[in-house]
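What follows is one chain in C-alpha cells, specifically the form predicted alone.
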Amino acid sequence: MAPTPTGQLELYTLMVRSRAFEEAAIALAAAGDIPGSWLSGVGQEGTLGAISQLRPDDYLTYTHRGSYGFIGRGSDPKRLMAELLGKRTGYSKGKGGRHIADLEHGILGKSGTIGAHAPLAIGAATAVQIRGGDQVVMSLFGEGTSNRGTTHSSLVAASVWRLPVVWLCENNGYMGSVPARAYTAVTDIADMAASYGMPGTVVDGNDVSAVHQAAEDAIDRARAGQGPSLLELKTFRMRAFGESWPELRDPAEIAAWQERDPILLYQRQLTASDRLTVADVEAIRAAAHAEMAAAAEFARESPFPDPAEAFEDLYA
C-alpha cells in the first residue's frame, strides 16, 4: 500500500534531511573536522523508503556507508554529527565515530568488520522470538558483504529458525572502485535467497515507491511468524568511497545516475501528482539546511571527551 499524502511528504522530508546531513558531513570532512573521512550515501536516500515504515519498537543494524538509517529512525542530528567529530557529545561519547549505537532508536551499532553486524540481527531477533514479540529486525549490507562467511551464516541461522529479519542488500556496484562483476559471480544478489528458503526480490533502489512497496510485503511476512525476506537495492552512490579517496569510477556513470536520483524522481512523483508544490520543496529544503547546520555547530562547539574517559564504557 502507497503511503498517505502526509506519508508521502514526511518520507520525502526524510529523504531531503539525510541528504542534508550528508552535504554537512562532507564540509566537515573537507574541512578536517572529521578524523579519517566520511563515508557517503549520497544517492543512496531510496532506503528510506524501508526503514521510514519499521516500528519505533523495531531493530535495526546498519553499513558503514551513510546516514538515512539514523535520520530514518530518529535519531538526533547534533548527537550523530558531534560523534563523527569525537565529541563528548555524541551518541558513544564520541569514542566511536561511524560506529554509532542508538538504543532508544533499536540501532544496535555496528562492527568494525565488513558483515559482522549480521549476527547483530540474528541475536536481536532470537531475543524477539524468545520473547514472543512481533518486533521485525532490518539488517542493511552492500552487495560486497554479500560474499562474507558471516552474511551466509546468518541468512541460514535466520531462514531455519524463521526469524523476523528483513535483509536489505544495497547495491550499489562498486565495492571501493571495484565493479560488482569483478567479485560477484552472479548479477543479482536476491538470487542467493532461493539457497536458504527465503524470498528474494530486486528492486530499483532509486525508486523510493518500489522500495516502499516491497519493503511492506517483507516487513509483515516477518511480522507474522513467516520467516526472513531478502531484498536488494540496485543503486548507486554519486560520491567517492570515501571522502579521503580519489574517484576512480567512469564521469559519465555517475552522470547518468545522477539523473536517477532518487530524491529528484520522488519530487516529480510527488509534484506530477499535486502532493507537492515548488514552495514545499525550498521550505523543506531550507529547513534541513538550517537543521544541519546548527547540528554541525552544535559539534564544532562541543567538548572533546576527556582522557580519563578512555577505558569507561568498554563494557555493559
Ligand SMILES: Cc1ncc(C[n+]2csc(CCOP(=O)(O)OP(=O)(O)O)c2C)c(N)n1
Second form
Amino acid sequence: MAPTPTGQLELYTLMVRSRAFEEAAIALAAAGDIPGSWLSGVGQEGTLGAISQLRPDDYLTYTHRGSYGFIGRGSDPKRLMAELLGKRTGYSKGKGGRHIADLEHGILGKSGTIGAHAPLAIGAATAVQIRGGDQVVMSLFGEGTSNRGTTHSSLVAASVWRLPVVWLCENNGYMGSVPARAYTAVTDIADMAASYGMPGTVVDGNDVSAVHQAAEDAIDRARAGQGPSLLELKTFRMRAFGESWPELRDPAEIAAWQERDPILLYQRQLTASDRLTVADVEAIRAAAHAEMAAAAEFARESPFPDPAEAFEDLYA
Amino acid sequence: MAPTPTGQLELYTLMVRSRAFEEAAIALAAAGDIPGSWLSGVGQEGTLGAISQLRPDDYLTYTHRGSYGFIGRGSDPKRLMAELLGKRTGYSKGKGGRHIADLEHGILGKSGTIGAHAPLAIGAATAVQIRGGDQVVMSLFGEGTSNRGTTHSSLVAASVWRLPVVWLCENNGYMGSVPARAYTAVTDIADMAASYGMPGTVVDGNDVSAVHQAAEDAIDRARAGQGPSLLELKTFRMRAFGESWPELRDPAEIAAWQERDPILLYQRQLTASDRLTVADVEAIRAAAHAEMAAAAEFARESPFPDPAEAFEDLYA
Amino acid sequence: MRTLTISQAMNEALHEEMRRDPAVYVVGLGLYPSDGDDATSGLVDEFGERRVRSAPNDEALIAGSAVGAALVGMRPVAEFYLADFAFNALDEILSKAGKWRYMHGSNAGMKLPIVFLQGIGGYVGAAAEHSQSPLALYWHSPGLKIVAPSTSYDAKGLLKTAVRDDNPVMFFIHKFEDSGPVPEDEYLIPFGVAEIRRDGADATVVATSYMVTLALQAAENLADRGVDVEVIDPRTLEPLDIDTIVGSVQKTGRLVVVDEDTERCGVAAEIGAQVLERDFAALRAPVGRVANPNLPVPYSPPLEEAVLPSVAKIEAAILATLA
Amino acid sequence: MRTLTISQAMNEALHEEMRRDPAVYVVGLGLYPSDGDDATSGLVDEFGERRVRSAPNDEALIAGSAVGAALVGMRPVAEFYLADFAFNALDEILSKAGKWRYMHGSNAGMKLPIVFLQGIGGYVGAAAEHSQSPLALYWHSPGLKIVAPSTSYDAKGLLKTAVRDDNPVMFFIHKFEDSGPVPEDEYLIPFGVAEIRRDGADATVVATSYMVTLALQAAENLADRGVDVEVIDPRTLEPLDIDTIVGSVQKTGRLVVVDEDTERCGVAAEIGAQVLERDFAALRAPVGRVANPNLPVPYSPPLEEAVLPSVAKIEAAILATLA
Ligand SMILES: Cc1ncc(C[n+]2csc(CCOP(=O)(O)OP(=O)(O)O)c2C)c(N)n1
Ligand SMILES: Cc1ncc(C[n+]2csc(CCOP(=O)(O)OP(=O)(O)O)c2C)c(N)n1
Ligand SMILES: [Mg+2]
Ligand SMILES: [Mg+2]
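Other form of same protein, the form predicted together with the ligand, not the form predicted alone:
To see the whole picture, the full complex is given below, headed by that same chain.
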C-alpha cells in the first residue's frame, strides 16, 4: 500500500533531511573538522522507504554507510554531528566517531567490521521471540558484505528459528572501487534467499515507493510471525567510498545514476500527483538545510571531552 | 559412465578396506588404546565413489569424520593407525592423533574446527589456477558444516574465481544428535548452489554408483576449467557421533539405514551383474581385515615419541 | 554436604538463574537434546527450545547474537563447548562484546550482560585444536571479565555472579573436572576475591582452574621436603585480586605462576609485572613461569606431558626460586 | 640515497619478490583496481588478476585460502588492510597457519610460507575497531613470526625476508608511515636482529614500529636534561633478539618498553619477564610499561591521546625508572 498523502510528505522530508545531513557532514569533512572519516550515503536514501515504516519499538542494525538510518528513526542530528566531530555531546561522548548507537531509537550500534551486524540482528530478534513480542528487526548490509560468513549463518538462523527479521541488502554495485561481478557469484543477491528458504525480492532501490511497497510486505510478514525475508535494493552510491578516498569509478556511470537520484525521482512522482508543490520542495529543503546547519554549529561549538573521560564507560 | 569391471572391483575393495579400517579403529578405541577419540565414518563409504576418481596429483580436503578419504587416496593404514595411537611412526609423528595430513597423496590435513577446510580448498585451487594446471580439488563437508561462514565465502570464491573445486556435502542428517531440520534452512543442501551460480545435485550417497556418476561429471567440469559444482550425498552415519559419545538417535532410524549400507548395496549390484562372487566377497573382506589387523598391530608395537620430540616441527 | 562435579554445579546455577530471571537464555551447539551430564543438561526440558536454543554451527553467529540480544535487554549465556571453537567468533567477542559499550559511549546506559561459556585444557589427548586454554588472549583485550574456577563450589557461585554481571564474562571450565562439596542454599561469589588454598611461608604459587589441583599436589610433595608453599587461586583474572598476591609475595619473597596457556605474553608474565610494579623489593628471585613453552598442544601422551604444566615441573620451579 | 615511504618500500619488495618467484602471489581486499599509493599498488598491472587476487570480503576465506595454497607450494601474501579485520580470521591464523605444521608432524616436509600483511595503529581518529595493534595477541600464539618495522629501509628488507621465510609471518605496518632512505640495490634483513637506534648509558627503551619514533623523540628531549637513553628496535618480536636487550639493560640497569597495544599480557610484560629470567640482578627499578591502559582506542583526539603512548608518557616512564 502506498503511504497516505501525509506519509508521502513525511517520507520525502526524511529523504531531504538525510541528504542535508550528508551534505553538512561532507562539508565538515572537507573542512578537516572530522577527525576520522565519513562514508557518505548520498544516493541511497531510497532505503528510507523501508526504514521509515518501522515502529518506534522495532530494531535496526545499520552498516558503515550514511545517515539515513539514524534520520529515519528519529535520531538527533545535533548529537550525530557532535559525535562525528569527537565532541562530548555526541551519541558516544566522542568515543566512537561514525560508530554510533542510538538505543532509544532501537539502533544497536555501528560496527567497524562489516558483516558483524547480521548476528546482532539475530540476537535482537531472538529477544523478541523469547519475549513473545511482535517487534521487527530490520538489518541492512551491502552486496559486498553478502560475502561475509556472518551474513550467511545469520540468514540460516533467521530461517530455522523463523525470526522476525527483514534483511535489506543495499546493492550499490561496488565494494570500494571493485565492481560487484569481481566478488559476487550471482547478479541478484536476492537469489541467495533460495539457500534459506525465505522470499527474496529485487527492488529498484532508488524508487522509494517501490521500496516502501516491498518493505511493507516483508515487515507485515515478520510481524505476523511468518519469518524473515530478503529484499535487495538496487542502488548506487554517489560519493567516493569515503570522503577521504579517491573516486575511481567511471564518471559516465556516476552521471547516469545522477539522473536516477532517489530524491529527484520521488519529487517528480509527488509533484506529478500534486502531493508536492515547487514551494513545498523549497520550504522542505530550506528547513532541512537550516536544521543541519544548526546541527553542525552545535557540533562545532560543543566541547571536546576531558582526557579523564577516556577512563569511563568500559564496564557497566 | 560406470567404472570398468576392474574399476568396480577396485571401488568395492576400497569400501571394504575402509570399513575394515573403521572396525579396527573402533576396536582400538573400545580397548582404550586411542588417547583421544575416533569419529567413525561407518555408513558413509559411498563417498568413495567420488574420491576414488581423483587423479594422484589432485587434492582433497577432508572433514573430522572417518577414514575413507585416506584409504581412497592410497594412504598407508599402518601410519594412520599409528597416529591414532599417538606413535612416532604415525603420519603426524604422534602430534596430531586423528588430525592427519598426507601431503604425498594430496590430503591437506584435518582441522579441529569444522568448516576450516573450505578456504584451504580455495587456496589449493588458486594454486592450480595460477600454475595453469588441470588438477581438481575435492572438498568434503557435513550438512552441519554448511552453516559455517567459511563454507559460504568459499563457495562464493570458487564461483567468482571459476576454480576447479568439487564440493561434496555429506548430508548424514545429524550434527551430533541434533537433527538437520533444527539447523538447516533447506531440506536439500544442493539448493544452496543457486546462491553461487553453480550446479547443485542431490545424490543417493549410499549408492556408490550414483555417487560415481555425479562426481564424474563434476570432476570433468572442474578439470575442463568450467568451474565448481556442489554435490549433496544423502547418507547416514551408523555409529554415534564419536566413539566416546552416547548414541541418542532413534534405534528404528538406525536400523532402517542399516538396510541401506552402501557396501551391502554395491555388493548386491555387483553380484547381480556377476561382477562379484560370494568367494570374491569373502576374499576381499578377509584380505582387508588381515591388512587392518596388521596395521593395528604395527601401531600397537610402534614406540611412543620421545618427550624431546615435542620441541620439534613447529617451524620449517 | 553433597558432592557435585563442576558441570553439575554449573547446571544447578543455570537452572536457578533461568528460574529467577526470564531474561536469561542459553544459546550454543549441541544443547538439544543434551549429549550427557553437562552444564546445560536438562535445561531444555524445563525452559523449552526458545530459551535453550541449539544454534546453526557458526560461532560468530552464536557470539554476535548474544551481543545483539544483550543490547536489547536479554542476559544470554553463549555456549561454545571448547574455547578453541570460539576462535571463530573473536571479532564478536573481542571487538563487539568487549568494546561495544565503550565505543558507543555507553549510549543510553548500554549494558552487555553475556556469559561466554567455554571448555579449556589438555591432558586428555585432544591435541592442538581441542586443548587450548586461551585465558591470556582474552585478558589482554579490554572489556571482558575472566573467570576460571577450580572447584565445584566456586563454579556455581561464580557462574551465578557471572549471569548477574552487566558485562561480558568469559567463563572457562577445564575438561578435567573435579568434584566437591556444594551447599544446598543459594550463594554467590564476588569477582576479584582470591582464595588462599594453602597457607605457606616459603614461596607463593598462583594458579587458576585445574592448575590449582596440580599446584596443591606440588605443595604437598614439597611439604614432605620441608618447603612450605602458599597456593593462591585468584578465581577471576579480571578483576584480579592483586593485593592478596602481593601480600603473599611480601611474606614469601618467591613467586611461581602456573598457567596452562602458552607462556609468551601470558598470565605469568602479567602477574609478575604487576607484583614488581607494586613492590619491586618483594621478590628475591625471578618469577617462576610454569606454562606451555609456546607450542601447540601435541596429541601423544608423552609429548603432551612434555608440553603442559605438571606437578613435577611446578615443584622444580618452586625449588628454583629458592635456590 | 632516494627516500621512500614505508608503503613504497614494501611495494618495491613485493614487485621484486613476485618477479623472482612465480610461487608468490597476493590475495586480499581492495587490491584491484588499486585505491592509491600503497604496498600493493600497481602489482595487478604487472602480474595480472590471477596473481593479484581481489577477494570476496571474508577474512577467514582470505587467510584460510593462503594456508591452503601454501600447503601445495605457493607463497601467498595475504593482505587485510587493517589488523582489526583479521580478527575474523583468527581460527585460520592462530590454529591453521600457526599450528598446522606442528600438529601434522611436519608431514612430508610441510611448509607454510605465508605473509599476513596488516595495518596497525592509532593517532588518526579511527576509533576502537580501526586502531588496534594486536602484536601480543599473535606473539602469544605459537608458530607465527612477528615483524613490525619502523623505517622504510627495514620494511623493505624485512618484507623480502618474510616472503622467503618458510613459515607464517605476521607483518605489521603502522598507519603513521615514515619516509626514509632506501638503497637501489637488493638487500634482505634477517629476522631476530635488533637495531640499536640510539646509544645511551642511563636507561634502555625497547620499542617497535611507530613507537620507535616516539621513543627517539623522548630520548632527544631527555638528552637536553642530561639523561642518556638507549633505544632498541627489535624489529621482529618472534624471533626476539633478547641478547641485545639484556646486554643493554646490564649496562643501564633500567628498562622501559613502549607498546601501542593494551598493556595486560602485553609485549612489555613479556620482555620484562625475559630480561629478569636472564639476569635478575640487572634491573635496578621495575620495568616501565608505556602501553594502552587496557582500553579500546577512543575516537576523539583528546581521548585518544589520553590512551595511547606519547613522547611525554615515555619521558615520564624513563624518569620514573631513574627516580
Ligand atoms: C571485516 C571487514 N573487512 C573489511 C572492511 C573494510 N571495508 C569497509 S566498508 C567495505 C566495503 C563493503 O562493501 P559493501 O558491503 O558493498 O558496502 P558499500 O561500501 O558499498 O556501502 C570494506 C571492505 C571492514 N570494515 N570490515
Ligand atoms: C568450529 C567448530 N565448532 C564446533 C565443533 C564441534 N563439532 C565437531 S563435528 C561437529 C558436527 C558437524 O556436523 P556435520 O558437519 O553435519 O558433520 P557430521 O559430524 O555429521 O559428520 C561439531 C559441532 C568443531 N569441531 N568446530
Ligand atoms: Mg556495495
Ligand atoms: Mg551431519
